[in-house]
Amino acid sequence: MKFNRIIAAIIGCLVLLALPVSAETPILEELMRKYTFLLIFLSLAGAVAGIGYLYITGLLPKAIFETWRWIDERFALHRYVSLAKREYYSVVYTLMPATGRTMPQSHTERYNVKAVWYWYPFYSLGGLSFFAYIVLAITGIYLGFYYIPDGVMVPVDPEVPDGEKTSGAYQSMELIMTQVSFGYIIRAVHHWSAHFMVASVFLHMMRVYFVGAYRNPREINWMLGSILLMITIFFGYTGYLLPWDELGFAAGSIGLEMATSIPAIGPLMAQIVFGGTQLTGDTITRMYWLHIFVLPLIGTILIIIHMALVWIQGEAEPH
């Protein structure tokens, strides 16, 4: 009951802060705009001070236990943790999974290696690729709140129709870079995570090839990995066009020429991917939906299948 009252009081304070201080700007938004870093610092300092107080008074274990009990009552985490522990110990100590499934082992466990392999880091490239994918998803969602997929070119100065032109996509990119809180950093993280993912997926594929991990019975997983590499590259290409600047327009022109050069189905491919045989405002709309919906949907499904096959088959011994 006491905990519920505290939650209700916090919600009430947030509602009051959300009310406009004038006809336009809410109090909370005004505070966040002017004192962002100060509020972050005060929040962190308050959290550290609160934890320190609980530690000094000896209430920290009780607070952690009550928090865990409150979460466990609603999500049944203890049951799933116990299940995971039972599976782990049944594999490690008896080599007989309780449910009959196999669990991937590290290479030091599989081969009983006492020292770290000099090439062991190459076996972490798949995990690093997945980590980069998660970072890209999180930062992409943040950027998607402000990005506008409008590729129609309009004059910067309406009074000079033949002057410099821009698009809604480029203007939204400028907004993210100059006015959105942490927008420049988030876009930079998204940009470099994309480069990192392309490199790690490519190196992961090379590692699989050079150690012979594509052989029987892993041919299907090798083909899935090859498709995922293509999807990763297409991810990067569609994202490269979204700012719709000079580099994006040039990349779009090259991609359109490559699509139309395909025998027989070239015009159809250009129509599906680029919205026509000429670059227009529809091109950005197509690239936007490919980048945020079609490719993530296909990529996520294939990643789940890819990782499930690794779970079932285990990691391949190097040939």
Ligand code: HEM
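Numbering follows the first chain given and starts at 1. Rigid core: the largest C-alpha set superposing within 1.5 Å between the two forms. Predicted model, so just to flag it, every value in this text is computed and none were measured. First, how it differs from the form predicted together with this ligand.
Taking 2 Å as the criterion, Ile64 counts as shifted between the two forms: its C-alpha moves by at least this amount when the rigid core is aligned. Annotation for Ile40: C-alpha shift of 2 angstroms or more between the two forms, rigid core superposed. Gly52 shows a C-alpha shift of 2 Å or greater between the two forms [criterion: core-superposed Cα displacement of 2 Å].
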Second form
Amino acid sequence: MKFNRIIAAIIGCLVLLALPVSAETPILEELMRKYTFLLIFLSLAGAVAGIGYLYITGLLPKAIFETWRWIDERFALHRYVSLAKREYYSVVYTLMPATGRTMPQSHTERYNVKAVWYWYPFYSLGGLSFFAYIVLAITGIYLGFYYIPDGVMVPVDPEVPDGEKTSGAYQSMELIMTQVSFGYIIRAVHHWSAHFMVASVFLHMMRVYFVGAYRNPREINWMLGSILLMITIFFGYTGYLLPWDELGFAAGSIGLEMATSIPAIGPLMAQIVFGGTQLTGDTITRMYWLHIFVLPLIGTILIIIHMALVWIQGEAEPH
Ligand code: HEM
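Having seen the form predicted alone, the form predicted together with this ligand:
Following is the full complex, with the preceding chain placed first.
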């Protein structure tokens, strides 16, 4: 009965949100446009207050248990969880019993230590880099629906051929920022996740260095990681150019100068990376294909191998 009422309330809310406030704008979009940050803040505050209430009243464990029971009753998830757990831990006994290497068990788990080592949070940086990568992929797919990789400069006013110039790429960015539903939020999330990923990959590398985890037997993973760092930076660079605004153009000029200044193979490098020795529409076509296909393909394969090696070799013990 209670459940039916909740379903009815949810359907009621959905109908309300679908109703247009004016001729064409749905209420949800109208609200998001006007009160984006207030709504995000209120949703977060509501979630924190709700969980806080359950915690204070002592109902939190029951709520978690009931939710799990409700899902488990329908999908028998406990079977898959215990199967996965068994497989996960069995590798160490079946594949490498003599090595003494563990699956990624935590230090406390392995030695049954009751203390918490203060460096532990730094061990989450690789996982956080992976999380940022997933967020970037999802938001990037959304942006890809609207972005146009056209870097050819055309006059803003066709009547004045020598006047101000723009490009299809820049115009599509303007469209995303002003017309596309949630476009500016998705672009902002993509932008900040990119910064977050560069920072977390770098800090992850420092963590690996300072605990000496790059040593035998993890040399290959260190080398793979170094390539991943370069890929992450190159992701950022190619993405920075895509809006083809003044910043992108300036960054493109610097990159092109750097590529062409390489002795002997400079022009070839410029051709491969920038599509020529001048910044033209071809530069954007190339940056776009690198950004949405070549780098994601190589990056995803390398990340899978990198994390599989951690899974096979286990986490290094701190030195
Ligand atoms: C896209 C970038 C990267 C992702 C998604 C990633 C992901 C991960 C994850 C999830 C782990 C296990 C948990 C952890 O230690 O944080 C790990 C471990 C490791 N990573 Fe990365 N990583 C990346 C870049 C790098 C870089 C730049 C380096 C070094 C140049 C590196 C070297 C290593 C090594 C040697 C380990 C094993 C550490 C140990 O056993 O304690 N990784 N990585």
